[in-house]
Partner chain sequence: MSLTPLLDTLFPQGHRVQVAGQVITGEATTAEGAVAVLGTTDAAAIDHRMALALAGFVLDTVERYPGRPLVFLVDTSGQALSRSQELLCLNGSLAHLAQCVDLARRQGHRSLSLVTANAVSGGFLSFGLMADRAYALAEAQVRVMDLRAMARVTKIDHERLLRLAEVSPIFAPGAESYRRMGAIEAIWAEPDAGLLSAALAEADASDRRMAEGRSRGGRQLAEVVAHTVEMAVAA
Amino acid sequence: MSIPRHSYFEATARRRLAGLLDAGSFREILPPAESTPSPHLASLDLPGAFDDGVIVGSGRLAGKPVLVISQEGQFMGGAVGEIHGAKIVGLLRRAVAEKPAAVLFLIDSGGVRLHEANAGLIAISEIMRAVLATRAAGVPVLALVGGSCGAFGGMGIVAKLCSAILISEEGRLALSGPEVIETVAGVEEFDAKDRALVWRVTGGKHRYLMGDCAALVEDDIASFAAAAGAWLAGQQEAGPSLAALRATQTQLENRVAAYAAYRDGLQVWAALGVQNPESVPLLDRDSLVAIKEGLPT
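For the sequence I just pasted, show me its structure by itself in the form predicted on its own.
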């Protein structure tokens, strides 16, 4: 009998947590009945949500205690506002005090909530600081990216500040979103309506081949749970170091020098040494992992 699959991409933030954590272990902190909607949205006559688009709490993953953050991409694109950000920061500060095995950060966000302007920008900066403080305290922060909004803008930066990223083919990771690039630089620079191009440049397969993510995961909640458990079993958070940051900076500088003139993921994959790069979008996960493992380091 085949095991039913539950798409991570299509699931709500709460459904993802229910399938990710050990059965019956999730305990929500500040549930909707104890929260208040964003006053900033109310002042603009915009609909709010009692949880402000993010769920925080505790649970267990493969028997290990974890704290969790799950953004709801279906509410304002998972955008971060003042209350949304405060819940995330509060959870990360709790992790510093309680020292769980890890914080699981289910990112599904287009970035800052522009309706809240400076309050949203400040919230993003506070999340960045809190992620690094949590890691410095010896608690790994594992980002899971596979939702409909991906990880863009400030949340794209937050994802890269985490200890590691698990991503699905459907996930996307970048600083500026396709629509933003097109608006600012023109459709000649980047056609946001070309969905195949968008995924070849920001999608999970590309990010995995580029080495930006620790693992490529199937679009299945159980697969994310298994990958997170496996990563946690084999890792120990050493905390961010100056040497590691400098090495990453050098890597990024080399990447710009090597690929800045390219306009498509196909060109980048060919330069990486991928044979038949045009076949990559059609490959299954196992085939792509085999290609990645065979690339020169």
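Given the form predicted on its own, state the structure of the form predicted together with the partner chain.
Excluded here are partners and other molecules; the one chain stands alone.
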């Protein structure tokens, strides 16, 4: 018997929450009826959204109380404006006081909303500090990346500040978008239309093989729910420490020293010890996880 799949990539932010959380447990904070669209978009004669492209609230995951943030990639590319950012910061501050089992952060965003550029950049800085404050208070923040906009720009930095990232093959995680690099540095540097190349540089399989993401998940809402539940069951938020950051520093320095000259995932995967790197884009999720688990550490 096959269980019907619900693509996480294609789902709306609300549908993802409904499928992720225990049935009927979601409670939205500041729902559209109590909110107003961005006046900054209105001043540019652009249509707004009553939730400003992000949904925050509470619910249960596998019975445990969680707070949730879900960005809507289909509104302004999930980009962060003043209201959007403030909702996220408010939710993270709430977590410090409420102490849920975790904050689930469903990131689907290109970063700063250019129409509110300064407000967006400052908001992302406030989100960065709020994520770290939440973790320092002992509440893990789990990033889920698998939406159509990925996690780019400042939201790519935010994702890497979270306790861990669950990503799907379709998920993308980076700083500058390929289009931006192509525009500034030329098509020889990064051909943004070469979809396979974009995935080999920014995609979920690459980030997972490199250890930048904790788990690779099928593009299926139920798979994300299961992975988040499993991660939560094994997680203790350690709190910031000099020793842990020293270890990360060494790991990152070694990685840059070893791989700085590479420009394609294929090269890095070969260097990591993957036997047939050219087969990686074709492998299913379970086969890739088996390869990752068999790599020398």
